[in-house]
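First, one chain by itself: the form predicted on its own, in structure tokens.
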Amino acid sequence: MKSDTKPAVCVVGLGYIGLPTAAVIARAGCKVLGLDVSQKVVDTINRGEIHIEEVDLDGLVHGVVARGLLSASTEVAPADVFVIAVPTPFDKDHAPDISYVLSAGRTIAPVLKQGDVVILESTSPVGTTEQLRDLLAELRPDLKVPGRTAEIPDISIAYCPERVLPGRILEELTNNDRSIGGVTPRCARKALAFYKRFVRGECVTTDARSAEMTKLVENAYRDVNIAFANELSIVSDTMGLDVWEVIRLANRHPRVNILSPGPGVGGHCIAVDPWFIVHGAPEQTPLIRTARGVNDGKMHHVVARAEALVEAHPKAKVACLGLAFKANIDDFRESPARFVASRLARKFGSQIHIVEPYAAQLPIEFTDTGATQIDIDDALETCDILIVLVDHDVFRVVPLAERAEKLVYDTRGIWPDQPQAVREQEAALRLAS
């Protein structure tokens, strides 16, 4: 390939990740195939739609399959830079699991050619590049892969991770910096040049390893960091203080900045990530462990808390507000909204109203509990206690006037303004438990 030709590109995992990044490498102008195990998905989006809610990616992906730049299919085809976005989870052992990796592998080694770039970027382990690329050398004897040999090699194989927000991700792919790990520096500097074509941000080189850890302690740090603000949070409780006064006042301190508690942590990164780091090291990670522990433990604190809330009002209906991980997004992984609304629609049945603006319809957990999904003009209008779960925009703007008269349990800070009764009311339960 030219140096002035631009590549012909294989996204491998056309999900929350894989899709927004195939669309920005074809408004690059470069000719992109999407490759995703689902037929569903490969469909949608060669009729221009789009499976997933991320801010201004219909318009840009009905645009790029329309110009012919964008295209799906579940069948690999040759290309010059393949990027793996596939996912990595991990197991009831918080071992993680790279199989969906170390597949993408299997699928596009038949056709990598001499001069093809291999880049993951699936959040992974370290090391996780290093098998990718042991095992294309395994199924390509024929080629001479970076690492595994004294000549020039025939391919190029680097890690580099997003570091995107959900309902930002267009412009974060765009604008954030990247930091770009080689097999090789030769590997590195190959991909780097991809990089370049659509990435505006700084683009810094290292090696694989360096690159893979970076991504993991990137989101270790936030989930240590929130764990400190969920465990002030339930001290907070136990003493009858309001959190988030603690916080704003603390938050004064020119070197004090204590991030928002929430119900628990979410989403396919920070509540997973750091188990990769755990599991690598485990003798020398138990801050991090600890962390995890908080924050997955403050899910259980809002439950009981919830529960006892319930309990004390037999009659009352009840609206918990939000299942996704965060605010205005349709993503539910690992959602710790999802996970208190469900247990609360176990054990109440019917007396559980779901409000949930970006679900057509419920989780399967929520099947034959008798909870119903309702939207957030109904639950103003004939539920007596809001559980605010999820800080979305539409929960955010509900005026005083409308809520005045509930019993709230604000697990996002979003009303500071709620009647001071209501927080008194709320101790007498906790008091009472």
Ligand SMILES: NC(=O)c1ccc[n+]([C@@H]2O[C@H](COP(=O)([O-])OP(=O)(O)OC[C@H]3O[C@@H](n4cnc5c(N)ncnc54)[C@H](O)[C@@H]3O)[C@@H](O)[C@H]2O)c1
The other form holds:
Amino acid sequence: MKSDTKPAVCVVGLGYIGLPTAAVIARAGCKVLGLDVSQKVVDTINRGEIHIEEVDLDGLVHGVVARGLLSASTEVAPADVFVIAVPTPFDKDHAPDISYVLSAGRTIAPVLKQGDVVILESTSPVGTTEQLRDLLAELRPDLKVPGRTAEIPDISIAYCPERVLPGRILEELTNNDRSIGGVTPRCARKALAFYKRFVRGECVTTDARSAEMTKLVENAYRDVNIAFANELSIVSDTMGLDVWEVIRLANRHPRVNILSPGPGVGGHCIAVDPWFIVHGAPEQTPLIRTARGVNDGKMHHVVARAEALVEAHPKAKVACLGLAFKANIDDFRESPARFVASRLARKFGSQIHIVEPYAAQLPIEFTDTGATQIDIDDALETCDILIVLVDHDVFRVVPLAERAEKLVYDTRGIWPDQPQAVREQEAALRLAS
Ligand SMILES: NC(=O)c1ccc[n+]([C@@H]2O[C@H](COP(=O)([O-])OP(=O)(O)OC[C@H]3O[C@@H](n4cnc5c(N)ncnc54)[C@H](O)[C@@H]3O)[C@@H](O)[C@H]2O)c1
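Please show me the structure of the same protein in the form predicted in complex with the ligand, now that we have looked at it in the form predicted on its own.
Let's see the whole complex now, leading with the same chain.
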């Protein structure tokens, strides 16, 4: 690949990360082939449409497909740069599953040629990029791979994690700083030259293992700090305190910045990635492991509190506000809100109503529970109890006048002016018993 010509790029995995990445690279003028195992995903993108919800992505994909810069396929083709953005889940024992990454490696191996750059973007346990390198070396003994030859290698391999925020992916893909870890310093330089084509943030080069760990550390940091806030909220519930008031006051200290509690921690990043560190160093990670336990435990605490509330009001109509794992997105993976709402639906059936503007229909686990999906206006008109599980803007902006008479359990602290909060109800129940 000559530095003055735009590289042909193949992005493997066209999900929440891969599709925006492919579109942004195409917008920079590179010809991009998006590769996915799902024919449905491929067909959707080739029509210039998208299969995920992300701000401004539809217009961008439509434009780059129409200009012939982005196309999708289930079949690999030669390219100059390969960007891998496939899932990296964990198994039932929280051990990382890198089989999708290795499968992507097997897919691209046959078409690799001298000069190609392979970049792994999937969040990965430390050592995965080297495992990918070893796999490529095994499958393509004709190629000199970095770190396994004394000569100049034929291909470059690097790790470059994503730290974008859903809902702001397009903006952050270009403006965030990036850590680019090469299997060798030469690999890092090759990957750096590629990212400079479309990233405006600072690109910092390092080794692959440090870059892998950096991504895991970022999410473990968030998880540990959210766990502190969630533990405070459980303590406050027990003591009859308003955790939001306590945090607001404590954060007036110039060196204190406590994060916001919630119904737990969801998504496929913060709730998953810390386990990759724990798995890599089980004896050395009591804090990270405990934080995971606290955040998972918070879901059960919310379920127990919500159940007690509904049981105390058997004739009340109850609305659960939100199923997504965070505000203003349509991503329901590992969502604590979804967990809480489905538990309530299973226990109280038709008494429970779900409001989720980002879901066309309720997820499968709500089938046959009797719970129904309604919109926020119906909830405000007909429901007596509102359980806030997600801080979607559409909920946040509900004026006090429309909810003042409701009994509210606000797990996100979006309505600090709510007069009849569940805390007071609980205090009344405690006094009465
Ligand atoms: N979504 C986020 O906000 C986010 C943020 C940072 C990092 N990440 C990481 O990025 C990676 C991808 O996450 P995502 O959210 O985009 O996942 P996703 O599930 O939305 O998309 C993955 C896509 O890869 C496809 N795929 C699976 N195996 C494949 C294969 N062998 N070949 C080709 N395609 C294949 C799937 O069909 C799917 O379309 C994960 O490691 C994730 O942890 C995600």
